[in-house]
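Shown next as C-alpha cells: one chain only, the form predicted on its own.
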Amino acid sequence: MNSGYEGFEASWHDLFWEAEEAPSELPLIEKFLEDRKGRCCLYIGSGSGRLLGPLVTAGHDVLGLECSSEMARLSRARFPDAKVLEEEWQNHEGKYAAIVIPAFTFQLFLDPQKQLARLSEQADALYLTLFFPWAEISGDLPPNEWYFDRKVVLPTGETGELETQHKIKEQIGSLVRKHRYTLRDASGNIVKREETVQRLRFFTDVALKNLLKKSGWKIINEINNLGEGDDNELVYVATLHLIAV
C-alpha cells in the first residue's frame, strides 16, 4: 500500500478534480499573489502543476515543490517553463517572500505547530487551505467499510474507480483514509487495483487560531468554501492568507 501519489493516484488525480467541477483555487491563489509578482515564491505540494503551471504563465514568479517523483515528471512534462523541485519540503532550505500551501496538503504534515513555526522563518506570507471532514464526522459517509467515491472514463476507453474508507478520531482531529484504485476495461473487467493511504490531521476553529497564535501567524484574510455558497453554509473548506508576527 502506498502513501504517496504515485501510480493511479497520481496518473488519474487531475482526472477526477476535472470530474467533480469544484471550484478552483486558482483566482484565490492568484489574488493572494497580486502584490508579490517579481518576487519569488514557494508552492508547496505543486503535484501535476494543475495550479501552478497556470500561475507561471500569468506571470508570477514561483517555484514548485513536490515530494512525489511521479507528480513531478507529470508536471515538468505539462508545464516545462514552471520549475518543480523534487524535495521534501522538510529538508528545504531558502527564504521567499510568501508560500503557498492549497489543496489541504499541510493536513498531511506532522507536527502541524512545529511546521508552522519552520514556515515563518521562510517567509512572511502564507497561502493555506484547509477542509474539515463535516461528512465523516456526521456519519453521513460510513466509518470503517469501502465506499464508492468517483469514476471517470479514462481517455483510452477504460474505466478508473475510486473508493474510499476511512476511519475517524475527532478528540485528536486525525483522519486516516484509505483510498482503493480500479482500472476496468471497456467491458468492465478488472485490469488492476492499488491500494493508498493517507493520515491527515483537521482542527476545529478555536484549536487552529489557538495553534497559529502559538507558531506565530496571524490571520489577515478568510474565505470559506473557495468563495462559494452563502455565509450560512457550514465551512467545509477554509483559505487562511496569513502574515507572520
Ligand SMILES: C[S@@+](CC[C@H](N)C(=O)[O-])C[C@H]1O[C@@H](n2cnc3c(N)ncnc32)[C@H](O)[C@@H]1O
Contents of the next structure:
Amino acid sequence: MNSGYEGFEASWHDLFWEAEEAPSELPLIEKFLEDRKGRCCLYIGSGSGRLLGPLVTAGHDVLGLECSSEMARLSRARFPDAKVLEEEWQNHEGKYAAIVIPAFTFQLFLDPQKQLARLSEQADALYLTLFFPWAEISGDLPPNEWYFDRKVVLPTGETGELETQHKIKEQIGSLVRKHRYTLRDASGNIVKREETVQRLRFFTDVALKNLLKKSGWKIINEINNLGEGDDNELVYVATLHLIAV
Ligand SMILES: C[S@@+](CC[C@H](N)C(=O)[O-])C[C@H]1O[C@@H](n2cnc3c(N)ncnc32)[C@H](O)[C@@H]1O
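Next block: the form predicted in complex with the named molecule, after the form predicted on its own:
Zooming out: every chain and molecule, the one shown earlier first.
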C-alpha cells in the first residue's frame, strides 16, 4: 500500500474532483492573490496543476511545490508554463510574498503547530483550506468498512472506482482513510486494484484558533464551505486568509 498520489490516485485525481461537482476554490485563491500580483507566492501541494495552471494563466506569480513525482509530471505536461518544484515542503527553504495551501494538504502534515510556525518563517501571509469530517463523526459514513465513494468512466471506456474505509479518533483529531482504486473493463471485470492510506489531522474551531494563535497567525478573512450555502449550515470546509503577527 503506498501513501498516496501515485498510480491511479494520481492519474484519476482530476476526474474524481470533477465527478464530485464541488464548488471550485479557484476564485477564493485568486481573491487572496489579488493584492500580491507580481510578487512570488508558493503553492504547497500543487498536485496535477488543476488550480496552479489556471492561476499562472491568469497572470499570478505562483510557484508550485509537489512531493509526488507523478503529480508533478502530470502538472508539467498539462500546464508547461506553470513551474513546479518536486520536493517535500518540509525540506524546502525559501521566502515568499504569500503561501497558499488549498484542498486539505495541510491536514496531511505531522505536528501542525510546528509546521504553522515554520510557514510563518517563509511568508507573512497564508491561504489555508481545511475540511472537517462531519460525515465520519456523525456516523453517516460507517467506520472500519469499505464503502463506495466515487466512480468515473475513463476515456478508454473502462471505469475507475474508488472505495474508502476510515478509522476516526475524534478526541485526538485523527482520521485514517484507506482508498481502494479499481480499474474495470467495459464488461465490469477487474483489471487492476491499488490501495493507498492517508493519515489526516482535523481541528475543532476552538483547537484551530488556539493553534493559530500559538504559532503567530491572525485570521483576517474566513470563508465557509467555499462560499456556498448559508450561515446556518455545518462548516465542512473552512478557508482562512491569515497574516503573521
Ligand atoms: C489533496 S491533494 C491536492 C492537490 C491540489 N492542491 C488540488 O487541489 O488539486 C494534496 C497534494 O499535496 C501533495 N503533498 C502532500 N504532502 C506534501 C508535502 N509535504 N510537500 C509537498 N507536497 C505535498 C500530494 O502529493 C498531493 O498532490
